[in-house]
Amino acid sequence: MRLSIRPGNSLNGQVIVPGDKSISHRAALLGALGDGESRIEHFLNAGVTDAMLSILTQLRVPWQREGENLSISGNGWQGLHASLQALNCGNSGTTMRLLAGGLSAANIPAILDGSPGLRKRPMKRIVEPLKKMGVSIEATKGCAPIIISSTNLPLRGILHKMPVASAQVKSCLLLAALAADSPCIIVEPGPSRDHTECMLSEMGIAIEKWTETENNRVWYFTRLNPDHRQLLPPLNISIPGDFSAAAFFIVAAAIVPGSCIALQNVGLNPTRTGLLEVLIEMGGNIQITERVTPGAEPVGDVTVRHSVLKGIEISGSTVVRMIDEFPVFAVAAAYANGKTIVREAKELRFKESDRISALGGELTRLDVDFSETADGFIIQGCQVRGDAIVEAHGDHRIAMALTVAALAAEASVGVDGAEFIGESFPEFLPCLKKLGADVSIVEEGNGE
């Protein structure tokens, strides 16, 4: 699918971005797990999240979804049954992950597959560490297809120090150590989105963490007791908006002139925020109001004005507290004075598609000056020139992203491989113009 951006047209109203993708996942795991009847208000209704709900069916746990509205009927750690088909994650790391440590822990013999886009992404990652307590897993070549094998319980208790900071590395083992016979620590050398924390003591679950420094460098400590498979109590929570969906528009109001878009119940959890602490530090018209809700995930409205940015430096740990807004950022980048650069952020490299490689080609197509470096990238900021045709690579947010950029452009935009932009955000058009943007669908299918 084609999308035609005409800009010039200043965006201007209010926002309710959809659920966190993040919260949405751990919550219909979780209630699955759960004994009883689950109940998650401002679920997400996405490619990817559907993908988890068919994986329930197949696991034979009852669900109903009304709306943004989903209960689950858990019946706790014998709740899940075995399928005689492969668990299609699609396109989702985060699903495939999370699924790994709940049915490790489960012990749920399982074969997950997912998109040719999926089988690309490392899973050694996950499938070594469960090998280190206890799991019969293997992965192919490193990657998907992953079969796990029954195993025998309890599992062990490990500490695992991760290489790389990731909360879909950490869910993965946090979700199995519920079956281990001692502690699990997980050691980070950042700090990782952390809502799987936050939802398993809210159930109960005694987890605690704590921050370490070794040669000048902070090291992020996540220890769970497991209670030998404890009974997990079901859920009743409403998801926060997602923040990495907010992401899109704040950008987009910091870039087009004239324009002011406020956005209401966003998720302020600051594992999460590193973009909005960043693109205030380059000068955005950025105001944040705090909402007191409960439960342990900070919530508020977040108002945006057009901005005069101006290039910054990123690197260490602000990286992993913005990791999936990286591709609408270089946007930002793209329109602020001066240099910006990014370091210490290859794991860009391993997400939907290599953002780092797509992101400079196609920002290149519109003339912006992008040099891609090992872990990162410099963008030397400039008027985005526009009159191009440009392309997701199978990447909702590389789509999302190319979308916000033909907005300030000097000439329109073609985006192709639009219809990715519905695995995580199916509202995002209808949203942008409502707000007063000129997008319109010129060529349904893939757009070539």
Ligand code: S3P
Given for the second form:
Amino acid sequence: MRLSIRPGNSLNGQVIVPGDKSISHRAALLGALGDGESRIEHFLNAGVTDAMLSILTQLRVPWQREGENLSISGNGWQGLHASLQALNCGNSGTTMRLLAGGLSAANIPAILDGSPGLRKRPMKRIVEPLKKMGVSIEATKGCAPIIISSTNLPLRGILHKMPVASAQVKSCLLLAALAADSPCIIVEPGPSRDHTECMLSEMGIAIEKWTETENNRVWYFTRLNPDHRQLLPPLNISIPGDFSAAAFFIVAAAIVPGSCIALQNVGLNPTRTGLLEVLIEMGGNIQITERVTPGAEPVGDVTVRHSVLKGIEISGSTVVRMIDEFPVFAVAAAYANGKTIVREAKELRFKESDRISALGGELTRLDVDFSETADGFIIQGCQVRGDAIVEAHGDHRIAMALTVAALAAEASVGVDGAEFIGESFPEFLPCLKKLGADVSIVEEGNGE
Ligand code: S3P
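Could you present the same protein in the form predicted together with the named molecule, rather than the form predicted on its own shown above?
All chains and molecules follow, beginning with the one already shown.
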């Protein structure tokens, strides 16, 4: 599907972004493992969460969805049933990695598979530590399909030091650790998102977190003290708006002259909001009002006005706290005055696309001065010319970031592969249009 974007219109109004993708995934899976009827409000309805729900159907977990309300009838650890067919995780790494941990704890044999893109993404990072815990699991050449066979419970607690910060790996191991007979300690070089820890703590599971410094580097520890396969209570939560969806409007308002966008009920967990701090340091005109909420996740309203941005240097834990925001951050950097340098962000090469190389190729077509490095990129900010057709590389965030880039360009832009936006944010285009953007679908295509 090709989008055509004609720049020039300012963007004004309010947006309520969909439910957080990471929390929606966790809520669906923990609801399925829990004992009783879980009620989840503001659940994300999108391609990736549809994949998770279809898999729950295959595992014979009953659920019902009415609009954004999801209820799941969990029956504790006995509630899931093995399927002879492979479980199709689509394009979603979170679905695959979280399920691998949850199914290991529930002792459900399974074949986890997905799209050709997902089959290329690294799975050794979960397979190796799960094996150390005693799970019978294999992945050919470290990639999907992943085969989990019946295992002797209990699993073993392990001390696992991750070379890169990853919430998907951490969450996979924490879920598996629910079936261990001794504590599991996971060490990370950065503060990856902690939604799993927040939710498990709220469900009564003992989790400790602390940091330690070694050779001037901070390590982040998470320790789960299992009470072997304790019954998880059902969930009753309202999912905050997805900060990573809000990020596209935050940058759009900052770069398009005359704009003011108010985003309501956005998740503001500090392990996710690195982009806000970075944009404020760049000169972003951003107001944040925190709301008082009953849950463990901080939530608030964010208002952003057109801003004069300047370049910045980013590395270390800030990279971890804005890992999904680099496609749209690169757009902000392209419109900023001066040079932006991103270091220690090699993980971007292992997302839905190699985001460093995809951004380099496509932003260069829009005439942005972009240099790729092994673990990041350098952008010399300027005005963005546009007048080109760019391509999403099968990546929802690249598609949305390129659309945002076009909103303030000098000439029209076409974005191919826009059908991938539906994986995480099906309402993205209607929201943009409502704010005043001149965006239209010019070719439906076949989605391939
Ligand atoms: C996610 C963790 C991140 C992020 C992804 C969602 C999660 O991946 O990029 O979109 O829900 O745990 P990594 O854990 O691979 O960094």
